[in-house]
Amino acid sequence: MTPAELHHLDRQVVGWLDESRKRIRAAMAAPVCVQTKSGRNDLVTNVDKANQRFLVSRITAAYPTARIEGEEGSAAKVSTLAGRVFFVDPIDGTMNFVKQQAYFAVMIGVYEDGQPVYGAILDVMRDEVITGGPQLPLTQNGVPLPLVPDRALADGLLGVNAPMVINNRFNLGQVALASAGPRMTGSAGMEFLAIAQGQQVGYVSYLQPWDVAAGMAFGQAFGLQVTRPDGSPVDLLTPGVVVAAMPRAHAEILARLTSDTFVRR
């Protein structure tokens, strides 16, 4: 994308997310229809589905040749990252949305031939949207954010997947104890926002492509390292464990995960 095209995309996505926020807040005034997917803690609501339809309609109208992968299944699963691909999570943290009506996000990540171009994450209840990418500075509601500090693991909070840390999968319990303290928000989008705002040094979780695409893209604006536990690149065609952290913390997390005490489960 040219700089002009990238700024145009940014204005479009921010506009879509603003309308999306208004739709979600209006829908919250009525009873929400909740269903389960893979299990009792894997929820989807009528609001998730309606917001995905809305976002897909906007993307399709603006970029008719692009492919779209969304969490709720109305968009086809992509089999290749060739060309332009939009990853859409219409409500990230649906359990939080249902139980707390807080701490959930809407995410859009844009990729060209597998390379990150642009990411946007909206904190719906705070009306805060952070955007950025390899060629686009990190901004919050259009205002540039300060440089994200590169702290050691011991000096920063670490976002973690609750079941993984409780069960010490991949030694994540020990990694969390080595940090200044673990945080479990139940939303990948909220975790990536916390890193971008300098509130956390990283995040470790099992993520789907739409969970990581936006954060990985805007992380390019401030040096966020995003890999698998063995240091290999994240493949956006498949889910898996993701280590997203600032460079110093990322190196230490990987060293601990690949040490002799690394538990593979």
Given for the second form:
There are 2 protein chains.
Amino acid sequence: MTPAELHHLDRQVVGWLDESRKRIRAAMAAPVCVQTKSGRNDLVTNVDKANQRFLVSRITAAYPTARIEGEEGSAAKVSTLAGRVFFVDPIDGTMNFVKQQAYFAVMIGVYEDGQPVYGAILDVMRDEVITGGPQLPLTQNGVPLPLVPDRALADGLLGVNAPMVINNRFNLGQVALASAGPRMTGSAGMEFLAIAQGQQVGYVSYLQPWDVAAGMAFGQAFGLQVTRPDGSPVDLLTPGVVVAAMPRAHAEILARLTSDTFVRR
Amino acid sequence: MTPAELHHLDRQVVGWLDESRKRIRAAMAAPVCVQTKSGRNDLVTNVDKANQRFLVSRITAAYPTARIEGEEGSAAKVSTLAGRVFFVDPIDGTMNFVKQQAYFAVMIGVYEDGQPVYGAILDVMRDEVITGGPQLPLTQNGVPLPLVPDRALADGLLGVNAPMVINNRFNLGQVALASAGPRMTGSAGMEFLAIAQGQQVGYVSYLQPWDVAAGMAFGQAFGLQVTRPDGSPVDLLTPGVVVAAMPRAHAEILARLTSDTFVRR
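Okay, that is the form predicted alone; can I get the form predicted together with another copy of the chain now?
Full assembly next; the chain just shown is listed first.
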């Protein structure tokens, strides 16, 4: 994308997210229909589905040749990363949406031939949207964000996945205790926002492609390292364990993680 | 206290907390001086200390015969619960205050002869204050809160203490996985607010008296059960493990906790 195309994309996506926010908040006034997916704590609601339909329709109208990978099924399944791909999470943190009416996000990540181009994450209830990419500076609601500090692990809060940390998979429980404090929010989007805002030094979890695509893309604007536990690149065709952290903490986390055979959250 | 005295106390405390909020937010504009206490993740700042001095001065002026137990030392140490005692936490979640500039609380709990009378917790950055007690309905910013649902553990989010859950003390790791999702916020005050707002079904942690006093007192307005892991009452003279949860979840948590010799967080 040219710089002009990238800025145009940014304005479009921010507009779509603003409309998503209004639609979601309006939908919260009525009873929400909750269904389980892979297990009792993997939820989807009518609001997730409606917002995915809305975002897919907007993306398709604006970028008819792009492919779309979305959390809630209706989007076409992506089997290669060739060309332009939009990753869409219409509500990230659906459990929080259902139980807390807070702490959930909408995420859009754009990739070209597997390379990150653009990421946008909206905290719906706080009306904070952060966007950025390798060629686009990090901004929150259009205002440039300060440099994200590159803290040591012991000096930063670390977001962690609950089952992984409780079962000490990859030694993550001990890694968490080596930080300034582990935090569990229940939303990957909220974790990436916290890192971009300098509130948290990293995040380790088992993530689907749409959970990581936006944060990994905007992370390129501020040096965020996003890899598998062995340091290899994250492949957006498959789910897996992701270590997202600022460089110093990322190196410390990788050095402390042990190999493991963890497959599924 | 008579009902009139109780309402007067409520208006006073809400006023002090509002002034605390303004003072803390003003202090955040300048560099904050951070010191460690018992360990590298046990922090205190000049803002904690200044807010404790402020609250102690207000309490002493209004209730000269009351005794005060505060987190930050300057208050007189309480050795019995006879008479009227104010428990003060000037900033609960100091690590969050330092790292995140969000997710911290100010808490005041009032007890008479060891019995809860009144509790107030302020979320400083969201400007939300919840107050209540056994004889005072639960309100948020003066507006009555809806009935807190009495959910099963599997149907509610559970706040947990990080080292306890990672080390599976009392079997808490497995209890957390039996919930709809464990959450770690790093602030007892934020956890009690989430329970009062119906966002979370309970909270298990190792707490000091000033961490639990306010939430245990306002919890009496909505049936919150607050005990030690063996079901015995919480004694506000000593720190220890606290199980705070709505009745159904409280019973389920106690049934799943094992005995343990855990002493210190």
